[in-house]
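One chain comes next, on its own, written out as structure tokens in the form predicted alone.
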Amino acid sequence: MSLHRRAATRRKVVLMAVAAALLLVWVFPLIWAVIVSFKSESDVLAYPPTVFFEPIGRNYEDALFGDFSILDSLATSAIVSVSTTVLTIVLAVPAAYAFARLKLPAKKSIGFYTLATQMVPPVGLVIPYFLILNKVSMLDTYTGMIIVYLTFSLPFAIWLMVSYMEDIPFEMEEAAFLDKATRWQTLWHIIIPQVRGGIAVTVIFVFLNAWNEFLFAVQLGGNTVRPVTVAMYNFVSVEQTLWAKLSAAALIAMLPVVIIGIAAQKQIVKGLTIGAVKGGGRR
């Protein structure tokens, strides 16, 4: 029984040391971002690298003030974020409700066209898109970039929420009908509701996308749209990287989905164990 609980405890003290060599792994780029934005940027060239020093805040304060301020980006990056994960929302729901409950013509076909969006690379689409945005007149505006944002937000949205909607018990629905209701009444009033942990992690997901895009947002926007992701670059220079500068307004343009994360941190739990338990309605 000893040798067993040995045995037990090794493992333990060695999944543990596992565990916390992985997370220093992905930790250590943030810590070292929040120490070199606390320093100078002599500090920051120092070779050997400087253990103590000063802590300065006037990297923020040039970050969100100064000649290469990103304020007019980060609210620009909200903007298209937000707009871009509300209008998947009120299209990804509907339609991921329609493959998963109703009988439609060509289902299957439909199902995988959405899908294999998803495995087109990006980077493939970029000269396509920059030509037909050019072609309207919509290169540098708020309405092609969020357009371009939604052909890749809105498959992911959909194939995600489709597995939710599956797991919901077809006599909820049943029993909505045998009362008279309709399937925008249905769909409103008893799987939105059971899908709300689902419908939390999709908007999660897209917003992160939407917020953290740079490939899209480089070539297609110009200085009326200008997400943060592109307006970092305004320290990077042929002659020198402001390295200070950058990690602070790298920092800053993480605190809003920092704060999402935390706020939403219940639903995305719950959104992303829900699947576990199988309804038993599926037909």
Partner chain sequence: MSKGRVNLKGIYKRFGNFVALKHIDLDIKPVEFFALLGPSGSGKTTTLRMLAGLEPPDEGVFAVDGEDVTYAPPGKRDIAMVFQNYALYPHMTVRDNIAFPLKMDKVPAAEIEPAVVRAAERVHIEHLLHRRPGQLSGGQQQRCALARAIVRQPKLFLLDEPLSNLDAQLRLQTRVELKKLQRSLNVTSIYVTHDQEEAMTLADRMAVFLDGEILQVGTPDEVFNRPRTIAVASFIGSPPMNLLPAKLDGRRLVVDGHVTELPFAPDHPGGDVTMGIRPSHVRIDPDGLPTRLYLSENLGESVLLNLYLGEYLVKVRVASFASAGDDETVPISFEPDAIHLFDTTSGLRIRTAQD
The other form holds:
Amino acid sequence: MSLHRRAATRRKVVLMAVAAALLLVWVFPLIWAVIVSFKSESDVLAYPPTVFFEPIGRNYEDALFGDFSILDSLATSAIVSVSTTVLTIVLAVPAAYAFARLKLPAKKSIGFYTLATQMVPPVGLVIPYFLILNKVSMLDTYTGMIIVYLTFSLPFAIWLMVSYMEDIPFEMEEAAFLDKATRWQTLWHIIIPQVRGGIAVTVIFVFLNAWNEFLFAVQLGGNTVRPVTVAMYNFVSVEQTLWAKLSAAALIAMLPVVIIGIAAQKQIVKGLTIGAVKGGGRR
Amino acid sequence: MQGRVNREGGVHQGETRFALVLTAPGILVLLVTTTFPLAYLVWSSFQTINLAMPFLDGFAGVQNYVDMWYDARFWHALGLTGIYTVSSVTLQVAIGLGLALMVMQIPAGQWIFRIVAILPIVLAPVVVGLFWRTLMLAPNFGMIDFLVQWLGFEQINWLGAPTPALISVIVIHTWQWTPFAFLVFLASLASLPGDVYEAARIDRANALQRFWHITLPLLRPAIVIVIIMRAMISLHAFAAIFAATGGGPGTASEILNLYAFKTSFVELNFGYGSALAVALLVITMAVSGILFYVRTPRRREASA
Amino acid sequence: MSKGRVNLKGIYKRFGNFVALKHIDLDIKPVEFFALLGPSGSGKTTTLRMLAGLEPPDEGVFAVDGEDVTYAPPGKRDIAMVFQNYALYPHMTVRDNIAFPLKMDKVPAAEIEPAVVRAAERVHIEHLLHRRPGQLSGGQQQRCALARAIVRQPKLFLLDEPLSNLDAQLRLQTRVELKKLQRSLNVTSIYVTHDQEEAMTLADRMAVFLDGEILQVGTPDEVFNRPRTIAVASFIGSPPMNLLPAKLDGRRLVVDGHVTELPFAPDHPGGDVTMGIRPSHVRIDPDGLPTRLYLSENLGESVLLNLYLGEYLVKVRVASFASAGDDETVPISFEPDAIHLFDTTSGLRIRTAQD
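Please supply the corresponding structure for the form predicted together with the partner chain (the preceding block corresponds to the form predicted alone).
To see the whole picture, the full complex is given below, headed by that same chain.
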């Protein structure tokens, strides 16, 4: 009995060790980035890398207010991401309700169409968008960028919201109808409050995707619309070795999504698994 | 006639019109923002559009596709796409599943793994590519470069030599997205019914048998979905590779996605770039079609 | 008040190839407490949902107070309904749940709160108004659903198995209160249940459903004491009445060679019939038919004997029984004036002097 237990304990310890090692693989690049971001340029270039050094805040100052300020880019990212998110939710939630619940002609085809639009490779959109926006002089404009961002956020949001809408019992609407609510009132007072959780998940995913988007931003943006992802990229291509400042800037740029990620960890996992768990049953 | 009007009565009165009102804005936006550019893409793939030599522009027929057939760089990119997708998806599923099974055995502190796993997922791929390019892989600076030398191996030019560059971009992608698979599997494992395992224990199935005969079949839907979702993302991977290697050195890590991009925006040959993008779209649809076909459990299995 | 008369005429409802309702005719009187009784899948819930407007019929007409509302949307029917799983709005407090129908009906805000409190008081949940449905027990949720239904004066009050999700003891208690409530409401109420005891105790009249058809409409008394068909007879009563093949010759009823002299002259030419007799109307009689005891169940107040008469299982309820062991021979006879007769081919009740 005790032999068994000791073997089990040893197994647990080994497991923990292996798991912890793998854990380290995932956190290390981030921890290292944090460490580097506090190094002076001379400490950065020390090789082998130093672990003990005089931490400085200079890199963050520079990244925010200095020559390499990314404040403008942060603002741009915020404007584009928030606008995209708001527009996406406004368009996706009613559509998802109709798909999940209502009689709609050609529902299957439209549903397949929405799904299929998710399969379009981004490069297959950035090429025509460049040509089109170029023609109508909308390159490097907020409007253009937000329109483009809808291409990936909207189908995804509709798809995600449909699975939340499907979870609402039919009796909710039936009860509301009997209580003399109109269809709009039912949607507004009964349905939407019950998918608040789903809307939150959708908001998080749409926002994260918009904030992190790079391909459209780098090619269809410019000096006016330059989100942080592009600013980061330019940083490296222009300032080859200012890696401490890059780390600081990148960490600032990623701070919003990291905070959202940790705070909304549960919702994100829910969003990730909804397809895997529900998709198994649905054809 | 009256019967038809009646059928729309009762609870369904006005339902279709309401549904149209709700869906129309979204669908219209999708038509304008996705379908129209896509049609434009297909149209431009039959054109010569070269911003460097605009005087040559015009209808090209299937010339771009013929060129593609004889383009060694295209076939090379296609092969790389295959390698990149298959290897990174396999690694993600294998490591993610292994880690999930491991973490399930850990009695406390699972939340730490969940938090850590979220971090790579929420980072911008371009930032991930930059971090790896600099902090991890840069010669005489990056941690991995340092570790390799410290362990007594010869220094490897990770991003500057063809094979290491390809390995690097696969590792980077795997690093960023394995947590996705891990979290999905962890959630699926947690939702498996415990009594099945108790029954299996009573039936004297050992750990390996339990995994093979119970866990794996029950996890199958989750595994297949993860494969589908990850394959789509791998096929369309861009920012991390672009930031880390730019497809280089030469064309060593240039998957089809990057080739289409570079053809259009570096060489300014938009006609041919469009054709390459169309090829990628067709491949994506074929792959997803196959995967969705695999996903649907067939009758034969159900009755067997 | 003469409002709340309900007429159903020739209702058909199909779901694909499945015919859920076959020619349903019903006439429900104002202020009546009317039960739709039947096993699951018999069409009773579909009928209720049609009345509510949630499931339009394929054929037929449905009228309230003479007004055709067959295809009127639910909100235009002035109907309140209590759902089987209550369908409380989970994101609203009890107060908001109960107030919702009034708000939708554009009742002035000042009148809403007193009405909500009044409705809550009637079902004794006035102390729970600030809670959400998730924080209520099953019984409290059920009351909340009731309060939401009675907060306005509907023309029709529909209840879909409202007691089925409650545990046994609570169900009995709520049943009594429900009856009281319905009487005080003065509203036509239609009640779906698969539980005949509920239907018997609650309803003024009831309709017995089977396979999408109405087998019988009548007061609980009529349905229990004069089942119209073999199907009704074999459904009503717990346990239902025994049904045995018999031969009728004038007033002589022969069951397995045993003759019972009927006290009335049946309206039937004679021959093969089906005899029905409730378990409590079978006697142990030394001169009776010999049966084999299969099992005796002690129910406390009485003993239920399971006897085999040849291949037929006969249930007999007696006050007490001292068993000599299984397979014992128990002789039985039937109380002549409690015998029901059915035509074996048509399944219809044979009229007797009692009817």
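So that the term is clear: the rigid core is the largest set of C-alpha atoms that superpose within 1.5 Å between two forms. Positions refer to the first chain, counted from 1. Please read these numbers as outputs of a predicted model, since none were measured by experiment.
Does V258 show a Cα shift reaching 2 Å between these two forms after rigid-core superposition?
-> Indeed, V258 is displaced by 2 Å or more.
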